[in-house]
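Only one chain is shown below, in structure tokens, and it's the form predicted alone.
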Amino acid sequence: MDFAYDAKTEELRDKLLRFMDEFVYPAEPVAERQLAEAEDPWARPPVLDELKAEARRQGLWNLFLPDPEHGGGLTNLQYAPLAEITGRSPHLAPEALNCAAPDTGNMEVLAMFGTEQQKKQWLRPLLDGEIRSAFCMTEPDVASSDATNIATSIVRDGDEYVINGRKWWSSGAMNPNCAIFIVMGKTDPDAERHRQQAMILVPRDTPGVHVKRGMHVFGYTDASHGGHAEIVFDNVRVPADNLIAGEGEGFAIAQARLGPGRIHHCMRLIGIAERALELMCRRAISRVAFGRPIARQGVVQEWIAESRVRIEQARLLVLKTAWLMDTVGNKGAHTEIQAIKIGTPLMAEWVLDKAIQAHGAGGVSQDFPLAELWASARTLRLADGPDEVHRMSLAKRELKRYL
């Protein structure tokens, strides 16, 4: 692979870096103040609408979607350094560019598998940033790290499907603008293990949909991801046309959705780690302990050097993975996707931990973004498949060559 960014990527990087400096970073304290004043803990700050309008005006919109008919038409390799930049302000920048999870994955599902009517009704408003969406897969009563455990039922009844089940950690569902859920459940529990599931579109206002509560992440609402909800589906009826792709296709759709989702998270984590390292360096230079700046303490210098090494290693593996996804497809890049999903959150978590330590008590306070960023990085060791599942699968692939 060529390690140089192509001309299109460089052009977009320059534009995005200016956008971050001129609009996003100045908006961070404004957003924080607006959220503190909001009555709804899941509200989105009004300044975000201004950022979205400016991003769209500048052509920094839907960059994540490789389909040129609907998105930016960028390859994974072209998008990677752009997603990294948005990771430096993960609570504002991704959504400002309409590149925030879970909408990105849901838009990819609709673009790849949706009917023309589904695209018109739901994909178009999502692409235009008019509505938000949620992804309902994880369940409280089963180990959802094995997606075949999903117990929610999706049963055909004439021209409708009836949905019953309980979900939690349904990302995006607490967003006030969330209008549509993509729900994964079982249409045929007696079918072959990976052909039991399906995905179906459920409008939020459908009778029988009960959003019980928003889940907190280490005490944070995680409102930048639209929050994560516990939802009960009680005899929810939707038209049969709301089924995506067909009965038995849910597991395959989930795999197609999670590959890009995992690498997008890892791309942004590189940016999070870069910002943590920057904050650590600035703090180390400005803080004096025992008569000299802590930047002159050997242990702090070791943290800074090790952070740079770990970030560069992770970035190169993420770029390699993006390149493979572009050249041999998601299936061909399966090993690397799992490797970055294991390694990148661990890297970001480590760098953030050292940055927190360098900040002292301030590092765990609301006066710096580090604590909330650490909570996000730690959570990603569970989201989109826990570390242990990826390690098990990766080890099996390695051992297969010797068996």
Ligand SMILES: Cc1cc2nc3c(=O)[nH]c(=O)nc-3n(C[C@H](O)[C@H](O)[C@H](O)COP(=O)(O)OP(=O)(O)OC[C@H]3O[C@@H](n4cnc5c(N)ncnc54)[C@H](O)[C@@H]3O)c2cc1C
Contents of the next structure:
Amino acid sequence: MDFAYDAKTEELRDKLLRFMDEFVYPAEPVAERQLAEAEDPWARPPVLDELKAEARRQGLWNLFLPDPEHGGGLTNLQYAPLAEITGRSPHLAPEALNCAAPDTGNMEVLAMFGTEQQKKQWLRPLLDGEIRSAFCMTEPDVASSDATNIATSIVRDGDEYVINGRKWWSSGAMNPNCAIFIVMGKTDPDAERHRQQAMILVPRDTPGVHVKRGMHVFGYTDASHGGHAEIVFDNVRVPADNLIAGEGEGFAIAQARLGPGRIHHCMRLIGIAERALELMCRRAISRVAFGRPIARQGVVQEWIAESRVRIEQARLLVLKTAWLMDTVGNKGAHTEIQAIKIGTPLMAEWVLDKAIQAHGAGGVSQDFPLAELWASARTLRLADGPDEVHRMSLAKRELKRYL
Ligand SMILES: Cc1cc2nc3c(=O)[nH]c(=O)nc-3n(C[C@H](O)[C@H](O)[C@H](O)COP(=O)(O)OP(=O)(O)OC[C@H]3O[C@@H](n4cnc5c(N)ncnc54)[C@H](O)[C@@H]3O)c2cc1C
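Moving on from the form predicted alone, kindly provide the form predicted together with this ligand as a structure.
Let us now look at the entire complex, which starts with that chain.
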């Protein structure tokens, strides 16, 4: 067993770490100021365009996509440590490298299942970072952790499909640059349970698409991720060619989409936890209470030590999962993907909570990134499937061996 990164990963890590120091961290306060002064609360800060241009110039672009024709050609194991580094600045770095959710998952869907025309029209501009996209599955009116509940209708009418339904939590859809939605709905409610669904491409400017509002996350708009929109589809007509793969394929596409998406979130969460631990240590050394730095209190040292243990445990399991995805495929890595999706957000949430505590009231304020990072880590116990659903499925798989 070799725990070292290979030469290509080391080279890209060095380059990316330099990019973070020279460009990304200095851009954080600039982006914050630009967002505060922007007329459109959902617009992305102009400094992001500069970061994107620089990342592309340096070859730090589309690294998430294993397919060398469209992306960086890296394995999951090579990409994992890079995604971790981008997680340290989650509002800027992933998008600067064109490696941000939900575009990554949407690009994977188009690369895997799209027709040549769909790739030309939507995948190309997404790969070039010219437009952004959203994935519309979750609905306010049904328990969406069970994807077979999705009720939006997609009905064939001549050369078109007609879409009716209401979605919410469509991440990225508030971004004015978001041009295309991948919408999941039902083409045949009478088919077998997992063959009722389909996915279809809906341009944002199609008549009948009403982007109603951005959902808040613990009071944050998440504008830096393009928000999370509630969207009504009212008799929306799109050409029949916009269907992805075919009627009845929607559930299978959703499964294929979520494997890599989940591991990417976990990789970035490890970077978030590392940053929280760094902030906790720096603060604990510099802040004096009752005559000594709080770093000298046993309880604070316990938080720091325990954080290091939890981060290392999570990282090892994420890397093992990445390796399994490369060697036995996403299906073969199913148990591990679920294990990291359960364990990593909990780990990051715990480390962030301790870092917040070590900062005192400052920790919950806008002067440090911790509160917003905590809110974002907490959502990942819901997004891409709640913990309980992953636990249920993992336990079933485990029990099967004894039945
Ligand atoms: C920040 C954020 C971003 C998101 N982005 C997107 C996006 O881009 N696109 C999109 O389509 N959706 C998105 N979502 C939605 C997310 O995927 C759903 O919220 C999630 O799948 C759960 O669906 P639900 O909210 O309808 O919960 P429900 O299905 O109503 O479930 C509620 C609760 O019931 C419990 N539960 C459910 N099933 C079981 C079970 N089998 N055993 C035990 N308990 C159970 C769980 O505790 C669960 O949290 C996002 C959500 C968040 C918070």
